[in-house]
Amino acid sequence: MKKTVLTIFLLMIATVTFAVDADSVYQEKEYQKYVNDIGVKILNTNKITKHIIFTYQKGDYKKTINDPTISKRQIIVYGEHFKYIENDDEMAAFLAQKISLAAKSYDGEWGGLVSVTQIKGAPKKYEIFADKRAVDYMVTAGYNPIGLITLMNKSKPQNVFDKVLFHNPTSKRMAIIYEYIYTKYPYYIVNNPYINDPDYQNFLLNSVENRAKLKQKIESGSKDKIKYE
């Protein structure tokens, strides 16, 4: 009578188990989908002729010194990444950065090693550059622009050594991304569904100096580049 009592708990516990694991690789399954889905979709409006694959990996970020964004070209979105990202447009925008660097590694001869070794010699010069083209494809892609300010203000800290470090000031990263969807993409500006978003509205909060010195550029006409903070 024992044996079979304990059988049947046996059974019902790897019961449990396999119901869990199922789901587990369900929810998994729908989260590369999604992940693959937006970032295929920012590779074909924009013409991206580059091989780069997406993939979802459960758990925290590992920071490694062979980052596969460049390396092999392999964009990896965390779970601890959905900690942040709300929205299509905050998953373009995190995909889309990414996808600038790939893209960029491609460039030059030796394999895209060289544009590789420069990418990792400039970061500051690369965050940029990676910042202003991923607008430019959230763009081109349907996505609102103005997800990656927000995607950066909940899930950027503002590291006091910045600046003297390897990073922009995230501070400094937001304006210029600002600036430049105020030139280029002004509708997004006019016409923004994020104005009452909480984050969006931290961001206005905490950019009022630096949006100041663009405003008096623009006042101005001066075509000099700002120094934002």
Given for the second form:
Amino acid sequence: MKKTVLTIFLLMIATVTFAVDADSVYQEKEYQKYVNDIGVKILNTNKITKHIIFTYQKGDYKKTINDPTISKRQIIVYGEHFKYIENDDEMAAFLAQKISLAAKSYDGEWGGLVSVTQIKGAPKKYEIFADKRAVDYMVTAGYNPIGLITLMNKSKPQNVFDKVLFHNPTSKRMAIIYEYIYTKYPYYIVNNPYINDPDYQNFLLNSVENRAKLKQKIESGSKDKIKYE
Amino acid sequence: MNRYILLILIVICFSLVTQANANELLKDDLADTKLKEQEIAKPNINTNYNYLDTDCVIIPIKITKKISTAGKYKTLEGNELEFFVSEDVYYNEKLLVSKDTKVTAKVEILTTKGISGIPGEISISDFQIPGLDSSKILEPVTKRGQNRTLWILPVKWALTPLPPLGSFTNIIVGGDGVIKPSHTLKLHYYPNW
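Shown: the form predicted alone; wanted: the form predicted in complex with its partner chain:
Expanding to the full complex; the earlier chain stays at the top.
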């Protein structure tokens, strides 16, 4: 009798474990499909002729020396990233920015090896390039580029040493993106569904000084590059 | 009955508080002032495509005025550029576009030159050629300056055992991205996309 009860108990545990695993696999497949659908849409609509793949990976982002975005042209979306992504625009923003770097890594001599070295050696320069290109990619694919600002506002920290080290301050990047959208795609500034979004409102709040600089530039008709903070 | 009245009062109070908070939202003054009077069209979205066909026609074009990423001929993002088709272009033995046809485009992104030999780069998009469908042109077209990283890297590695000589190579910058009237840019036009 005891043996039978034990066998039934063990079988029940095995069934529950299998069901949990199956759920987890199914959920991962769903995430993978979501990431892939948006990524491939950006590639196709923008006529990006380079081979780039998209992978969903559960867990936290692990920084490696060999960034697969440019070394393998494989864009990995970690579970940690999903914490910040609230809609398709923001997912498209995340992917578009990575796609622009992955596509850039194909350029030039030695099958893109020199470009990869340059992107790694001068991330500050190519960050701005990737942000602007991401805006273009999003618009062509039918996503709202303001999603890039909201995603960045909530997910990118403003490090103390950014100004003097290898990355641009997040506030500067967001201001440059805003100016790029204002100049090239003003439709999204005027018809802005994010205007009541708390993250966009927070961007408006923390970018008051930078937007005032842009306003001054527009009013004066100046063509000079703005020194955003 | 009293409970219902209390519930309704609570809902009304909540709505008023929410409304008050909504009124406190910041406005985007650039959208409300500078852009309000302009007529702004929705940008084109490219969702209808079919890449089955591999036919590609190269359209050679030349710029009318020299542009650069820096210096006297420095251009800016968003600037309109003027090109012309430098020779007759045929597709299936029919004239697709004739020589000297005017072509317009816009500067999309400018990347300035950087240390370690990184070149300046001009990205151009939004090509408009009379009689041709712009959505069938592969964009952007880019023109880079001299990529000095190609020789700086080997020199840097060779000098690394003699510090700090290797690091000195970092200060060498790349060439500016320049497009002169003598340069020919090649547009890839896919007539059946």
